[in-house]
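Next up: just one chain, as structure tokens, the form predicted on its own.
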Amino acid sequence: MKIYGDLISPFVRMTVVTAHEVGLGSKIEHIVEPVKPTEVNARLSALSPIGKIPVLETDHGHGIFDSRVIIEYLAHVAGNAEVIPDEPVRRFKVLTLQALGQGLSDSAVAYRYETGVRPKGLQWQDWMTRTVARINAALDDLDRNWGDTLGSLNAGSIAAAVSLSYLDFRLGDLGWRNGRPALQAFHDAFSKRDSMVKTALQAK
């Protein structure tokens, strides 16, 4: 199997991440693919009509994405239920959980691109606002009422660990771990696991 996408992207770690901790780590090749919002990738195109990254290529040449499809296949393929449990109350709750570590990194990637990639003078200034108040009531409500949640590996404890380290990355100015001591003490020990340690960012 291979994982097409830059690591950079939360999206593609939290497959890489998940792809270490069921036990899928040296069957995945990770092929670094750049990907440009205004051109098309010819490779990720043939895989996904979306042309986005991430994208598995299965062992048969099929293409799966998005991250949140590749997840759940990971860890069907490993017979892994700890990953996106069976169990119904369980499941969706690890299920929204990994909604909102998606959600947050959705807005994270969007500010970045808005203030980093979009030509000067041409940044929304009142869309920059809400989507620093989007990034804000993510990190409020995953500090106060997830911990239980966030206290196992799950597919929610991954989005969520990618996201905040995506947040050191790219936008460390915004300070998420200011008065959230909860979220900042899951994410120092999720940041320990070897899962974390073999795709940590790396400055380019």
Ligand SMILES: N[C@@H](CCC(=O)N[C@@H](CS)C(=O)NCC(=O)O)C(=O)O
Second form
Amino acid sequence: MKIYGDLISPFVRMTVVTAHEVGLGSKIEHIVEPVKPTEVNARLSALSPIGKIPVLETDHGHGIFDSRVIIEYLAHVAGNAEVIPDEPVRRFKVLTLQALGQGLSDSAVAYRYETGVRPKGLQWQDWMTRTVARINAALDDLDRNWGDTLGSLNAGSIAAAVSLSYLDFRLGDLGWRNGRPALQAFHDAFSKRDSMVKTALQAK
Ligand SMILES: N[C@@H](CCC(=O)N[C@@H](CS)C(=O)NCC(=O)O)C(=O)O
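Got the form predicted on its own; could you also share the form predicted in complex with this ligand?
Zooming out: every chain and molecule, the one shown earlier first.
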């Protein structure tokens, strides 16, 4: 199996962390594939018309995307019932926490494109203000309401931890830890996991 994409992308990192957590780390060939929002990457587009990272290429040459489907695929291949549990109450809590963590990354990546990539003069201040408010609302919810589900290894806790690390990497000025001690404690503990250490981002 191949996973395409740079680990700076939180969505790519979530899939590679999952691969390590389910015991498939050594079965994955990780190929760093750069993407730019205004350019077509032919290699990726051959596997996914959306052309975003991550994309997983199966051993049979099929493209699997996006990150949520890749994570489910990896758990399925490994026979892992922890990442996405079967029991219905737990399952939909985990999937909702995953959507929250991924929504946090969606907003953070979009904010990064707006402020770091979009040409100056084309930026939309009201949208940036709304996006930061959305990020803070997600952080408050994670801090106050998700302790139980964050307390175990699953697709939701992976999405949350990786998204918080992305905020550290790209939006350090946001100070997401301020006033959120439970979330900070979660992130401190989760970051020590082997899967997170192996995929840690290098300062550029
Ligand atoms: N919903 C997708 C989001 C993936 C995504 O936004 N990837 C970004 C990198 S973080 C990307 O490929 N951007 C390139 C582009 O927008 O063309 C997933 O979960 O995989």
